[in-house]
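Only one chain is included here, represented as structure tokens and corresponding to the form predicted alone.
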Amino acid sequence: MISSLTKYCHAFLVGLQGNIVYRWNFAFRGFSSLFHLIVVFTLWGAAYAGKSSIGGFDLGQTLTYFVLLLVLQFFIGAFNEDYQISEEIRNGLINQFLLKPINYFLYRFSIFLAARLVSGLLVLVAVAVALPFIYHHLTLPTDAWRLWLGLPAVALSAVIQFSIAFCFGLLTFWFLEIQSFVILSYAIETLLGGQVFPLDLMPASIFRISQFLPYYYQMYFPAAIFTGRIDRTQAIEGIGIQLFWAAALLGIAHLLWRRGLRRHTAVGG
């Protein structure tokens, strides 16, 4: 057990020194962010001009969804892992895997972690840099449950998410191009994650739906429990369909990893 627990801690290094090594990608990418929430904070600002609230939330707490929102995107989202995968099956770097006692999940997930922790504290870096010109914009809820229920929130979010890249990536076990792919679960989840307006300012009967689906666990759902749109029940009902879902994903990846490797050699044979 600790022995398989040092190789996904080693690979979670060399991940972590692999991407420091392209710090200022992420850094460039992190500052360039910003003018996303001037954009955020321009048009909101218009839409709440003579409103005191909008779908029940006010002005600050909109503003706070999107900043917490581009914060979790750093730290969980899922950038370029599924080209990743893709682009190691296709050149056939996986065979080393296939020969070694390491699970590929693992250790791309072990990656993932690496990134996203770079990423993650550089994007702070840009917000501290913005905050002294945003932060009477901002307010968040002082509920002690809303960390502990938060924090267990991120953590599925970010396993929802890569599993969704990881099973993308699979698909090239039968496909030459998954760009297409790619780009339509990219479209769906920017407008059913929450990242283009608060889901909570669907209809009801379209919002209720969305609470089913994974895209809603992926960004909107976490960012939601922070900054005080749902309550406690909703939180620990989320929570449950988050568990659900990062089973069935995990599942999903399993069978087309099974699957895939079946094809795999059956081509390499």
Contents of the next structure:
Amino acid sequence: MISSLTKYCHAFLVGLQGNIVYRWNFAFRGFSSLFHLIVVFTLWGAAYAGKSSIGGFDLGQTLTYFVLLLVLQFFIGAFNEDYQISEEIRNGLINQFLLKPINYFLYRFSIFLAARLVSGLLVLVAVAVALPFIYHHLTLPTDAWRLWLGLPAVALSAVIQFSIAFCFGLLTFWFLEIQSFVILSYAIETLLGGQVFPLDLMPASIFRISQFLPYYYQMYFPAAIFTGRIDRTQAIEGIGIQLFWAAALLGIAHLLWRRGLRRHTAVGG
Amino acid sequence: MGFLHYLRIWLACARYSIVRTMMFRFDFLMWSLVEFFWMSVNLLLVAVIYEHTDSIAGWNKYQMLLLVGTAMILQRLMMGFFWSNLFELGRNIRSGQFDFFLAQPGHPLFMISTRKIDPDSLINSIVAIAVVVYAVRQLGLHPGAVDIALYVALLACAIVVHYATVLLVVSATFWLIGSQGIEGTYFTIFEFSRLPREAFRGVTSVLFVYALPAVVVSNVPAQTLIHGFQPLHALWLLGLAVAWLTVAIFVFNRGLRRYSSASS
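Form predicted together with the partner chain, following the form predicted alone:
Then the entire complex follows, led off by the chain already shown.
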């Protein structure tokens, strides 16, 4: 057990070193995201003009939601993990993992955690730079339970995010080019994950349906816990559904891996 | 080399692009679907916000839809005619493949800008036009032939601004070889074009309305349809198109002089 953990700790450290090399790319991406925040602040600021609340939430709560979403995206969002996995399959680089006592999912997940640690810390720098201009808009509830339920929700979100990316990467066993699938899925995740607008602003029936889809638990759910958009009962119920999706996606990833390997042909030495 | 010569080159490239697209029909279908979905995301944002409010910076739902539709037409046309070409310019400069364009029978800027067209984006520009037509009908507007011609002319100016901005950004690769991903700046800048000009206040107004052409490109054509022709606004957009294109061509030509190929 411990030797197994050490193995993935090493993968994490290698991933950390590899991603620190790209620190400027992540920092550039983090600072570019501030422009998206300006769009969000401008649009929602204009929408709230003359109104104290939209959908039961004030401007500060909505803007805080989007700022937190940005931070979460850099800490737990899957960036290009699907492409990396796809490339490793296409170029035959996964062959080496088939001969070693290492679980490919856990190996990639360790690298994913390392990459997100680097990108997450760098986006905090970008947000810190923007803080003097936006802090008076930010408002966070102080209930302790939001932290205790929010943190496991963030961890499960990371598992869901990575598992979806992993499954899309594995599609390379069946399709030569997966880029269009990935971008289509990204569009669906962006919309149903609550990155375009808070999902609770949708009509009640559609919002209820969205709560049973995995996308809801990718970004909206942890952000909604921290920013006070859902209450304690909804949060506990949500964690149950989130656990189900995390387990289901891990199962699908395992199934795709086993089926995909049967189709895989390793050539060359 | 006259206009006809360049037209013939462009037609040959366009034909090649269409033949190539038809060879990969599933890919074409998927990419068309991807773009269509992204456009729907923007429309859904408008629909959801206007479920809770009647006006954003003085623009009602259908005026906003017209603005977003106009921004979508511009982006689809830009993606359809120029994006892949300019995106590949950066990559070609880094790899040295740019040599290939210098040996072609036309000005390098024309040759790199027109090599490919993307039919999936062009197909989706029809959807964007349909959004504008729908918004115009819902607003009860009845634009005449002259209004439509002016709208199209302003869109053409806006496309020039889009093109010049990407060219300017990508030309930086002549100096900054390791600037992968710099092309994405285009999407960052023009995300603002889906917002009404009146929503910007203070510094953001100075920066995104006056210093950068992000907001004007979509707002001026949309306002022409909504409120009628405003000569000052049209001149503003025309001036921007001329100025940005001049600067972009100047920077590209300076970069071209620096270009020394890559090792073989």
